[in-house]
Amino acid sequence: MALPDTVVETLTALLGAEDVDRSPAALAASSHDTWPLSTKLANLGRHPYQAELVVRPRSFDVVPEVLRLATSHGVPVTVRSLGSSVTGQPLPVRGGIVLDVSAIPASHTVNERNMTVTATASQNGGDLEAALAQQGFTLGHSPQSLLRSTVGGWVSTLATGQFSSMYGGIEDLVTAYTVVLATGETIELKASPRAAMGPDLRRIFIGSEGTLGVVTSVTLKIFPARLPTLLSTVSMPTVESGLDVMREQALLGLRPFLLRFYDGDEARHALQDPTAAGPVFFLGTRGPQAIADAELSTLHELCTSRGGRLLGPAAAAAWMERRFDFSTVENLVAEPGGFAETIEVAHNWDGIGALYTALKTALAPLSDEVLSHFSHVYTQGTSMYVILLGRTRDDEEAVTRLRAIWDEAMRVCLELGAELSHHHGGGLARSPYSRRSLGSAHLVLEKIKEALDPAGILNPGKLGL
């Protein structure tokens, strides 16, 4: 859409000319994230999702005025920070304004008595974890994107981390946050430590991907970091035997620090051993020594009773050192014709085995390698990653292949009743399937959107809205 001159003039007066950018370079850069399909399009010089303006506020204090202005003129606003989304969430599909909050100075304060940290939404996760570690604390939240994501992004995308079996997802870690509505009101949402005054209103914005409001600060739980931690690697005879272990440990109420189970194809990558055969667990426990010892012993018993073989801690410890390394995917995507994709889904215990088989079978013709692992576990079921690696003749063919992969993966998940996303969110990748995935519940999302964003300006075109 063409921005009214009055909008540009008002924003320039509010923020300063240096923070209102209409340059082709800025518009092109803000039209991509780290979604492999988006990266391939950028390599081809194609920028299909461009705004008319990039706005970079230096404080969250001006965000209410920016949103009020956009609402009054019906101008779309898409919030962006570090652009680490892998599903196209921060891409401005309807043009308008990209509200880039990455330049807002980050700050945080720790409440040691309550064991919480309050941080600006622009706070880099890796920097925050490092600062807390110096005081003997941890967030307990460790997504692979920790070093390239923000706390505001975690809330907006309903993120989870590699140690969720112990600490939970972001919805379990957030105690309070502040959000600015499209109409300019600033809302504080909290429950400390728990509140039963009506529905838990914090849940409305967690995972809303910037379609309902702009998160400006977040209060998270923190935990002692200097506790005994034990690691172990266990080989398993079959995928089914490993899934049985995961289910039983959940039913027993265990809370392992680390619980990752790789199928045979991905185990070779996880172990960094091309000769490895068969599925493998990376296990870890954390807590007072007696508890950590007992929990690991129980996990070992569950594994060995199903034919598992203990391999020692070395492989799991090596993975801990490189757990933020995303280079396999990034390097392949950077190659002309190379492609890679990570698709995480979830299903109940009675459906996860069939989903695993169906996805591996359906995606095999579309990729050179189809890898899979299970890493976030609940009493009702588990998440499942599918990682695809391959090479085509050129980037045009890679774009076609990536689109086919998404279509096929979502088709299989919908047919088998699986959840289309466990923690990467919807973004552009899954938006076309949102209504079928949510079913009748999508009407609730639509009504909330109408109430909180009456002009429909916030991140349109996502979540099937």
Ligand SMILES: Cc1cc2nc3c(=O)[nH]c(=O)nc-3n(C[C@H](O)[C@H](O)[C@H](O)COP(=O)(O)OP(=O)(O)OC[C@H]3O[C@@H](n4cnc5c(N)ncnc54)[C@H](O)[C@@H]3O)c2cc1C
The other form holds:
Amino acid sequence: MALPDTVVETLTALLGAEDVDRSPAALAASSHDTWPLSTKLANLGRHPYQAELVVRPRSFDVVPEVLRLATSHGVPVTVRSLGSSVTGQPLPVRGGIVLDVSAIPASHTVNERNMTVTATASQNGGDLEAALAQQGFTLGHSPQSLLRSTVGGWVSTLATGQFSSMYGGIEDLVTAYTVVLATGETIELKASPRAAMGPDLRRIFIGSEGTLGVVTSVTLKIFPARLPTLLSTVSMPTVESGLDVMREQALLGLRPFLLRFYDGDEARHALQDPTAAGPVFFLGTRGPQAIADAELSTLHELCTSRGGRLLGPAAAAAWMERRFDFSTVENLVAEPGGFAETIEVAHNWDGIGALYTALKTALAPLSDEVLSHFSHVYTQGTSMYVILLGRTRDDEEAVTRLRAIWDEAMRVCLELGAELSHHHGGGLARSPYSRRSLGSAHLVLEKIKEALDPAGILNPGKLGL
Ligand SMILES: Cc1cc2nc3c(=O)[nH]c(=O)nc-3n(C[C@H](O)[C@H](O)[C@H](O)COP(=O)(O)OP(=O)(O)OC[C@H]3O[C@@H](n4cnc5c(N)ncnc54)[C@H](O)[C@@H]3O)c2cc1C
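Switch over from the form predicted on its own to the form predicted in complex with this ligand, please.
Once more the chain from above appears, this time first in line as the rest of the complex follows.
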């Protein structure tokens, strides 16, 4: 639909002409995120998902007015923070307005007694963690994209971090947040420290990918940062033996902050040693010295009793230093014809072994390398992360290949009853599969959407809505 002139005029009056942008450069830039398929399309000069207007408010105070206006004219609004999504979540598939909140100045306040921090939703994660570190605190939430994502983005995507086996995912870390609804009301969702007053409404917007409201501020737990920390690297004879260790340590109630298990193919990359053979663990424990020592020695026992070999802390320590590095994927995607993709899924313990074998087998013909690791563990199962690397003749072929990879990976997961996403979310990549993935519960999502966003303006075309 063409954007009504009155909407553009009202937004210009509200925000100022410089923050209401119809330039081709702004529209093209906001039509892509960090999804490799989207990057490939950008390299080909294609912008299939393009807004008609990009607005960049300088304060969240104007968001209720922007959303009321869009609702009254039925204009789509897609919220965008730092665009680090790797599944096309912030792409405006139905045109309309991109509401880019990344330029909104952020601030935060720490409550040392309650051990929480309240931050503006546009707060960059890396800046917040650095500020907290100066006071001796940490968020505990450390996604690989920490330095290039926002706290509002984390809540909206149900993000999780590399240290989740100790601190949990964002759903465990959020204690309160505020949301503006499509109809302009501002809602505060909180519980101090727990509440049983009806359903847990705090969960509704977590992972809603901008389809139900705009998150404007977030309160997160914080933790002491300056605790003794131990690291270790352990090689394992088989993938099965490592999965057994992950399960066993979860059942014993261990909480290592670092628990990453690479299959033999990814171990070569993780160890930065092309001659490395066999799967490998990176382990880390943190806490009062006696606890950190005891947890690491228990983990070592679990590994060695299954044929594991202790390799010392160096490789795990080197990984800690480069844990935000995404250059293997980014450099390959930047090459003409090169492609790379990351797909994270999850399954219960009784299905994860079969899922691993099936995904590796199904994806091997579609790429030069299929790497895999398991890095978020629960008592009932674990995540599985697949990295695909390859080269084709040109970017056209790379786009076709990436689409085939998604189709095949999602097909295998649906067939084996696995979760289609562990933490990167639905976005465009998984929207076609959202209904099948959620099953009968998708009706609840539809009804919530109808109630909270009656004109259907917020990020339409995602999550199967
Ligand atoms: C190198 C790399 C590593 C990554 N590692 C991880 C990882 O370890 N763990 C993980 O969970 N994810 C990871 N991601 C994915 C991504 O960083 C996360 O999904 C992140 O939470 C997105 O934040 P963002 O601020 O960039 O949001 P964007 O990408 O701009 O937006 C993502 C979605 O959230 C919505 N949204 C954003 N802000 C708001 C808001 N204020 N209100 C309402 N909706 C909003 C958007 O509409 C969109 O649907 C990684 C990405 C990259 C590129």
